[in-house]
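As structure tokens, one chain now follows by itself in the form predicted on its own.
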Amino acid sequence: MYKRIAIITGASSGIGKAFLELLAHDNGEFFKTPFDEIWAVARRADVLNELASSVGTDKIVPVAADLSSDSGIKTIEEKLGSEKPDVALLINSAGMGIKGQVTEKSDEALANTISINCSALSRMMRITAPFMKADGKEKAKIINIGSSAGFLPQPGFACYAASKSYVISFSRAMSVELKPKGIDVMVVCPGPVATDFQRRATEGKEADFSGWRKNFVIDPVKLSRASLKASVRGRKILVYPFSQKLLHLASKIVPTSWILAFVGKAVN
């Protein structure tokens, strides 16, 4: 049976959850053709099941999979192969990062950051692309959540920033590779977002952003809504909000060595 679906990774919290809730109740604001199912992908089945119940629609299909592992990717790949849906939208929202000096972090923390932010995102695009096609009305869409951290090296958050640089570069290249197949790819580069990310990134030491960053924190629902609208318009990159556009501009015109010298003083 023909089935038009959306897939959201990292759907149990933060930005992914915001996307899920918006799409679950979309009445044409974003997509003219409704989804038959929304696959919500995250590690914990119990959290996904609770989320599916709370959203208030039977469209949500919980898919428990740890995307940092081969078995997690295989779970998605096998489900796609078995059900052969039309994947109209893929949102790669799963991500992680640990703040601090690289030499003070565990091999596992570094490996997981690279695996989830870079490898899982790339592999999800590879396994879903064969199931994506333009239907004549709307192109298939891929939205990758990057970060303004990816514009520049960030001492004290080096692995995360580098991984998001990968997401930006990979997304922009894939927007060209997948264009002939009728698939639009967009990367989103937000600044600080009001999610649980800061607590996890600081390993529980800080619940909220501090310093100058606290003045630029944005709401995940506003970010998700802006991202969906930009994707529908065919944008390739969304830098959000305006404050991050200024950072993006600075990253292009100010020598990186100057910025690193300034950031290095702040870190040390």
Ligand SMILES: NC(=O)c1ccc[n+]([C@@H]2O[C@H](COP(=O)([O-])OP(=O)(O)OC[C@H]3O[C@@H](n4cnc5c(N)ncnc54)[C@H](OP(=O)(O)O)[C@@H]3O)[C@@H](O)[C@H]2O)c1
Second form
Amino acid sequence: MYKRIAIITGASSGIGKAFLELLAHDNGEFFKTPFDEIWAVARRADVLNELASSVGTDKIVPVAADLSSDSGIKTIEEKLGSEKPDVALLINSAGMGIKGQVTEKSDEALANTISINCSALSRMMRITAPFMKADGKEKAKIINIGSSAGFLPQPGFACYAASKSYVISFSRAMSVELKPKGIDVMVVCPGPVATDFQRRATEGKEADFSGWRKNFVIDPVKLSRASLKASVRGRKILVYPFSQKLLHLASKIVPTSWILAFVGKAVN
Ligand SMILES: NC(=O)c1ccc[n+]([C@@H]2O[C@H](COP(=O)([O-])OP(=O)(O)OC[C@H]3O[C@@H](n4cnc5c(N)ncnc54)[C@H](OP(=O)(O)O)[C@@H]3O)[C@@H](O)[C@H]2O)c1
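Switch over from the form predicted on its own to the form predicted together with the ligand, please.
After this comes the whole thing, all chains and molecules, with the earlier chain placed first.
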């Protein structure tokens, strides 16, 4: 008998951690059949170990891996190959951003952003899909965390926005490729979420979510709950919350050159 597992990348903080905590205590709210294990993947082994002991279940399996490296991907590939689990759920939440003009950023920062946001997510799907066994009752699920930043080019946040366009495009195409295998793929496109992300993206500057801005920032637990529910319902894309749906609509109907001209005035 195969053990039924979930894999969450970026599980050490923010949105990934919120998914982990919800799924660790899921009593059928999201998935009818419980998971035997939840593999929590990120680089910081100490944080993952602390999380595994504090979350109140022995299902959490910390897996320390830098997914932007070949060796990190190999760690997961070899663990899958040796344990041969049934992966019922993969959540790709690991990611990073870099704010500022691209020419002022290091080559390493640019390469790491593309690597973790695009390459790692794609490779995780490729190595995991063969271990997803659709049983006719519950389909296997993949949830990719994109961003509303991916709807449009964003001067001042160019590499990140382009990487999230990739996530949206790749996820939508993969939802068709993987459909015959009984695997549902959904991409989540949130606006700003209250996590460490903004501080990391600005190399230490705390995000200002005071005043009017607080109406636009999302709680990571609310986002994770809405994402799991949408995934179980078989949705292909979740744009969250409502304010981001307006941005999504605008990105489809307003010419990109107009938006860039407007945004360009703010960043140059
Ligand atoms: N927060 C927002 O405003 C926002 C909005 C839209 C979309 N998103 C997206 O949501 C996802 C999660 O971000 P978050 O807000 O939860 O940010 P976060 O709190 O900074 O979490 C990022 C996670 O990714 C992991 N990670 C980063 N690089 C990694 C690597 N090379 N290998 C393995 N794990 C790596 C980090 O763990 P370690 O440092 O331990 O490796 C951490 O667990 C990202 O894809 C982000 O683009 C965020």
